[in-house]
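Given next, in structure tokens, is a single chain: the form predicted on its own.
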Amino acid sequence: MDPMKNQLIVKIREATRRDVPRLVELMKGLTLTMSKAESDGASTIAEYEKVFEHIERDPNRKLFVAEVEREIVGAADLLIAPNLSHRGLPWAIMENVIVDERMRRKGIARELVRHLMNVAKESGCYKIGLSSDKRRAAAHRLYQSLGFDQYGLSFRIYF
């Protein structure tokens, strides 16, 4: 049996406006805890498209999708922040790394994270960081396998 025959071909590209409905659908899988602000109603696709336009105009923001056979199966968000510390080198943070539940454990998240790491390096960042819910043990194993170290505590407050 040829091992290459079963290997997925994952294409990573920047998201476009036409991807918004699928992105919204995928990102629902990220919500483990809902804030009061989130539970006070629903947003329309038109509202999400306005948010996407804002993201698209921001030169420090990149939203990527992962495709397998032209189907969007994953997404990840990258923010590159100008910085006055560390010799003025920017830093990056990744958020909203998600893969469709039926496509998990196939290397798609690994490809997405590697892509974000490469974009951060090419952008001159001295580091890339992330925050992950402590309940997502599989995600933590992935990040550690890619060289990420757990280095501190995350704090947040929901509104």
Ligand SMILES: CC(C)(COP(=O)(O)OP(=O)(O)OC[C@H]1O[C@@H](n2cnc3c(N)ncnc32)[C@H](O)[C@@H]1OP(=O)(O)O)[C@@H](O)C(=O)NCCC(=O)NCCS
Second form
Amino acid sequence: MDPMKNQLIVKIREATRRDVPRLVELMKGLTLTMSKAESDGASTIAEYEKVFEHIERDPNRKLFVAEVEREIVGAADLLIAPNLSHRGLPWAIMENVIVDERMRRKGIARELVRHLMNVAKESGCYKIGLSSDKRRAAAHRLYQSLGFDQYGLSFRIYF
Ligand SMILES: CC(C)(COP(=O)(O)OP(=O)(O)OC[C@H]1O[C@@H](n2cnc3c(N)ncnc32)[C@H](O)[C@@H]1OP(=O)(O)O)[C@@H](O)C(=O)NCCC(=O)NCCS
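Same protein, different condition: the form predicted on its own was shown, now please give the form predicted together with the ligand.
Now the complete complex, all chains and molecules, led by this one.
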């Protein structure tokens, strides 16, 4: 669905410190598998704000939010990594793509991911990729609709 067709105006911008509480709330919707490290404790908003300061200082890390009528309804994270393979061109990965449950199927994630793709391209990256849980069928449709090919296998260990 095209947001313009739906009269929905989606604004994509970089997150600020003030957005942290809302982002923490929204990103709770991303956990399908709880690592032991996560379940062993909880973080305070002050701790999350400290983490955000690191993100903000890192020129290779960008955290974007999608706003509709000044309310944050989605988010997505981008890492651009300097690299020695592939002619020394950087690679990009995206993480934490999420849209508020009440606002899904309105084209918001599509806008966010397109934005990340553009930023990665403008930063000279030779590729952008992501890893997604096998259970996330909706997300897979989203990435395929934007031209991403399913490629290789993804491996991980939770701590
Ligand atoms: C996946 C997610 C980000 C999609 O957000 P969204 O804003 O609803 O997606 P969009 O409206 O931009 O959808 C764009 C396209 O993706 C596909 N898509 C999105 N949700 C879909 C669903 N539930 N079923 C089938 N296709 C879907 C469709 O092709 C859709 O285009 P269309 O609506 O014109 O058919 C959202 O469902 C979400 O936050 N899920 C939980 C977190 C998550 O899985 N994140 C991804 C981690 S890899």
